[in-house]
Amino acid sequence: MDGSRTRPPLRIRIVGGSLGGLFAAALLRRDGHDVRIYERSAGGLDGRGAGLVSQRELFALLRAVECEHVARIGVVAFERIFLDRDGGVAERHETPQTQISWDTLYRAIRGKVTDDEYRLGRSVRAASQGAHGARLLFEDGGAEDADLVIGADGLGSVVREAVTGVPSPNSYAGYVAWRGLIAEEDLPPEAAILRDRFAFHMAPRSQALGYLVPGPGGEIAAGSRRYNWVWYRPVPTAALPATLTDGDGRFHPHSLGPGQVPAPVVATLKADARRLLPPPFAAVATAAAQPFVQAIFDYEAPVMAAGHIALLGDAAVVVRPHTAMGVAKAAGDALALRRHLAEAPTVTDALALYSHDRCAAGSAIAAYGRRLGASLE
């Protein structure tokens, strides 16, 4: 795609500066559009992620923005193993796959937009339609008009309602994902069997998994990597607010990051890990200095665009992390939006085609995630 078209460049404003928003910005500015991202975080998002599994749509996006080298900065898990309760290998499958670093991917795509195009600390309150475009309303009282607004603002999207026309809350799935990252050099000896493998442990209403990912600077040499572990556990709806309340007593609607989980909760988590998990997984869970937690939600927008406003990534369709396809779906959304904007005669035509295209794709991935997580609900 060479970015050629008959209409002038569009004034495009993107709400949300994580990977989905960056994917859209990196692609659309290559086509000559006037692009700007508004990210509510004042400090940026570098260092927020761990590892992710490479997928076809992500490779296509990296090629499109000339960042193919990122796909080579990965750690290969040569096989999948399933551990029994005692830590023995109950199943073994030769299914190699590569895990890349969220941080490395974020930095590479962030480098494709300028600082002026990526505005930190500017919170959007809402979006609205106009006769010939869309408008952003900011928490500071300001407003800005655009030819196209893209809501890439994730689970807590403030843009959704402008597209769907109705309140659009997420639906809690009944369980959470506890997570942690450990420097490879700090892996306990009991966890040696987990190296260079994608490991799982399945139990009633519980699932643990883990794999190596590049180091914080993209290091892939043995000894310089990190181990990423996840433990899915049920939490009743009534107990969720307490699970998502940080050490200062503040409630967070979706997750707590590293350092935010209260110390007594961390102690209970580690005690539960020693009691319930196979020794290798118990060892990594108890070795994590700052575990963090993510509640699992579902949401599917009935449409992904209306008028001059489009949704992208988790703002449109939330897919459960079991699929390992959340980032790839966001990349697919961004690629499809770019294609339709380049080919359709008007913005509204392009967004109608985009919505039809990506609603079906997102719904299929979401259904797959619900099947994978059904035993945990």
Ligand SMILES: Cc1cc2nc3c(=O)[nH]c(=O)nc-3n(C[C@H](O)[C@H](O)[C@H](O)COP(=O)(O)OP(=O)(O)OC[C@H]3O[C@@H](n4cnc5c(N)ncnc54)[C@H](O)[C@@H]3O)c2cc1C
Contents of the next structure:
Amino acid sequence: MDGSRTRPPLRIRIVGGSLGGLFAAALLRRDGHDVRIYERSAGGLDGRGAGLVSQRELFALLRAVECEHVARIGVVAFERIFLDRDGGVAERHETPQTQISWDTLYRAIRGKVTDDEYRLGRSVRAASQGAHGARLLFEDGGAEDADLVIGADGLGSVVREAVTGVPSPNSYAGYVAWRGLIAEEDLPPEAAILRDRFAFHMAPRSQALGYLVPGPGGEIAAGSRRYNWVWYRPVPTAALPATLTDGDGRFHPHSLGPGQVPAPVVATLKADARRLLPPPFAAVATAAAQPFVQAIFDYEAPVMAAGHIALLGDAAVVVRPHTAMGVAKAAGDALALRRHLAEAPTVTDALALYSHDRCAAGSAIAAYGRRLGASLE
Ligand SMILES: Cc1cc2nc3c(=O)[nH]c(=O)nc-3n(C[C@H](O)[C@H](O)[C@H](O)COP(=O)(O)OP(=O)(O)OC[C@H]3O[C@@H](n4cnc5c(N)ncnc54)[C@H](O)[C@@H]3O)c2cc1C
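Alongside the form predicted alone that was just displayed, please also present the structure of the form predicted in complex with the ligand.
Time for the whole complex; same chain goes first.
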């Protein structure tokens, strides 16, 4: 135990087992609390991430759970370049940046909780407040009471409404991110300039960018890494349902994963890339076997906690990916929640302080993301 709490341990139940939920569990169990995560994915999330930029809050969290080594190993982009339409370098900035592996981070923090504390394949339907705690209702008909429920269930959060008291949908920002991951060895020769650099192409209502990330197992040696490219493009609200409908005709509310985008849509994307992007970016976009798409949303909860329920990470505030701060924000939330639970006299006092503290932080990052994406709306 390394917290300063003197109250009896709390029974804490966390909805969502991605990084936000894991950060909270890994910290709070160190203070002696009885924690358990419910994650709806049956197979776990290992192998599904790419890369991320480590930031101050993430370093602090990794120190607190004794996983600092994770942030020391990454892939370095030694400079930023901005390409013009013909593929020439219009601008160059010496701002090196390191991408660490999402999967290595996930595995490291997952290793800080036991199998009993991390329950896969259990989907939560709703959360509700009680007189002295909170209750989770599961899709399988089960229910469980807790002293504290943490909603770390991302942008489709089912816990959100129990905190805000009203339906709290995300608002679509008017554009999507087409993405792809290519094994480094499959990078086409026309894309050689992109290797080891953080590259951008900015055009009216279009932003393309890309960088190397670690391999699927966290590999960082040259030749075993992956190239991650992103192309932000506007999609009118009326056309969004068609963009998020998979090859079997099923609509997905936020994104389509690799292999889910219908073949004719992939063909159109590649034709557009050839027509509109500088040759290096057109080459990576056309080389990608299974591009995927993520719609960009905004959401800021007016409060991040009420009674015995707290929101954390994307469930509380959805920030645009341009910020590269989603993971750091979730780490900051988890650290603040732990601190207030250790210091405040009651759970509800702790949550009130947490909400005040982190709403302001989330709001500032969300505003920064809206500025970065404003030209795409
Ligand atoms: C598979 C995956 C890969 C990612 N890869 C990257 C990356 O490479 N780089 C990067 O910067 N960011 C990545 N992200 C996003 C990043 O991890 C998040 O910004 C950060 O974790 C904060 O989000 P979160 O944990 O609050 O929510 P999310 O990461 O969105 O996680 C929410 C979790 O809750 C679970 N869940 C949702 N509803 C329910 C329910 N009703 N019952 C039970 N469980 C539920 C979901 O399955 C999910 O695991 C990835 C996220 C995921 C899920």
